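The chain below stands alone and is given as structure tokens, in the form predicted alone.
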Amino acid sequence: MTSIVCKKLSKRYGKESLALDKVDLSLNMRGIFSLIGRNGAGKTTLFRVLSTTLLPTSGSATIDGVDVVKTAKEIRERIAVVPQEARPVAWMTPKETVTSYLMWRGFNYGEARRRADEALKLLGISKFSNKLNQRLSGGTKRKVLVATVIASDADIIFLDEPTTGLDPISRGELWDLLLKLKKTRFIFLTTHYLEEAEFLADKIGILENGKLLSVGTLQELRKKMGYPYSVKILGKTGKANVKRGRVVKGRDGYTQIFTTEEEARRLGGHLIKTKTRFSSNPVSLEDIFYYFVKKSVNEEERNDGPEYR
């Protein structure tokens, strides 16, 4: 079990923007932790923070116990990380690049090479594995960087949104790879695919403009959400005859309502005998998601609240 806890940790960058909001996380468990997001809403910053490669503006964050600012030479020692901005040394190939990142943390140059050939078959790149990382495709070049983080014995992994530029395919591939690690380690993972938070993750963070909104299982974010399905009418419609649940508008002109399956079941005849064109499911990530972000931002308009960025 990995224990992350963080207290008030805020970030400011110059002296407008806030990045981190007195951000409060407490968790104790193994698996991946998946923080989504729009771009913007701090989802690197607090990657960074925690991973020990920014200092935070003020608070606290700690893993099992250890101050990621004031003993940070210990966490990286547990942890490895696959930063969203890194890329792979051109002149180098994928089997070097793996290998020398393991000789790094401590492995001797035989056990490092068997290592790489392990991860990179693992990540299906081995075809790749002596040719030059600047010849490789975006999305082969994030994979070797994978294979750096798999290959190594780190318990801890932090990878911002490392299927950015993959294939459906390979995103597939490294979604299998991920819920075989994740038994064994804990994952802390940033994404704005929320299918792929949805997909993959035991429990998920909702941040947005630096404020952590919401933390839990799908489930338990379903009743932190207090309604079960979601009953989308498409166009501009008017005003909806809703008994019971919450209606927000999206800017493009449809209306979400949440709310319970009965009313969900009741608006459908309405809308079936008016020939609106609507959709009716269960609540899903993206709903959740949606649902919290819009809260916020209108609670922020009614209490003419500063604009982050």
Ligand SMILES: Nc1ncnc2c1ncn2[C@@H]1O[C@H](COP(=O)(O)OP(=O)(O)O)[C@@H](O)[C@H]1O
Contents of the next structure:
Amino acid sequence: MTSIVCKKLSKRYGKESLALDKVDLSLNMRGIFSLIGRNGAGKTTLFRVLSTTLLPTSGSATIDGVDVVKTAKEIRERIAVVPQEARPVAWMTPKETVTSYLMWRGFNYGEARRRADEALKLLGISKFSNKLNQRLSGGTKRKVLVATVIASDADIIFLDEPTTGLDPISRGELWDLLLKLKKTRFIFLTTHYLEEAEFLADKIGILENGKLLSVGTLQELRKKMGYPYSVKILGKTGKANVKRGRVVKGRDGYTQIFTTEEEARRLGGHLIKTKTRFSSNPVSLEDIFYYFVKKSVNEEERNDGPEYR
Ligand SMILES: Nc1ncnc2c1ncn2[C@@H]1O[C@H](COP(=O)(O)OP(=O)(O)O)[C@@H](O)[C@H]1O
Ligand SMILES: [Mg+2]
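Got the form predicted alone; any chance of the form predicted in complex with the ligand too?
Now the complete complex, all chains and molecules, led by this one.
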């Protein structure tokens, strides 16, 4: 189990920008924690504070009880990090990149080379082992960095948007690897791909405008939303006769009804009778994300804007 605890954690850049706004977080879990949020939400800022490359303005954070500010050195020995937009050194090869990183972490040369080979093989990029990093595609470069953390013995891994910019095949390959990796290590993963968090994460945190809006398993987030089911029909809701739930018009011409399981069943029966085409599913992470973000934006605007109902 890995525990991450943040108490009223805030980070202000300069005078205006409050990138983290009193974040309270309490995790004690295995597997993958995924922090989701749009660009500028504060994901990288929280990531950097926890991985000890950025000092918070106020508040505290610990990993397994160890303070990330006061005892950063101790944390650094336990974690391995791939920052957002990091690139491997252009004039080194993937094998040299991984080997040198491992030697810096304290492995001897032989062991470092052996582990480097193993990790590059696991990522399916052995054939590039001895090419220069600068000659590799963006996706392969990203994999080289992921190889460094996999090859390390760190049991806590930090990945900041590791799949941004990857093609769908490379992304799928990385997902498979992360699923394997999470069996033995804890992974703190940020992403703005909601389907990625839905697929990989054991717990999800939604960050918006520096505020942590909600944290939980997908199932818990559905419950917190209040309406765990979604019924979608094409066109107007006239025929549906919704008694409980929120009705939202989609851009695609569909009307989506967020509701309880019971009401979803009742609606389903009714729609079958009236021969209306519909789909009924548990709400997706995308639905949950929009719900929490819209709610937060509306609260900020003191409900002057259009209501989400
Ligand atoms: N070094 C910096 N100086 C000033 N503002 C920054 C800096 N880094 C990030 N910010 C601001 O802090 C907010 C959060 O940024 P960031 O943590 O990078 O978000 P995300 O990773 O979710 O896209 C944004 O408004 C961004 O413009
Ligand atoms: Mg970021």
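Residue numbers count along the first chain shown, from 1. It should be emphasised that the depicted structure is a prediction, and the values quoted were computed from it without experimental measurement.
A.B. asks: In terms of the two rigid parts that describe the motion between these two forms, is R113 grouped with N209?
C.D. replies: R113 shares its rigid part with N209.
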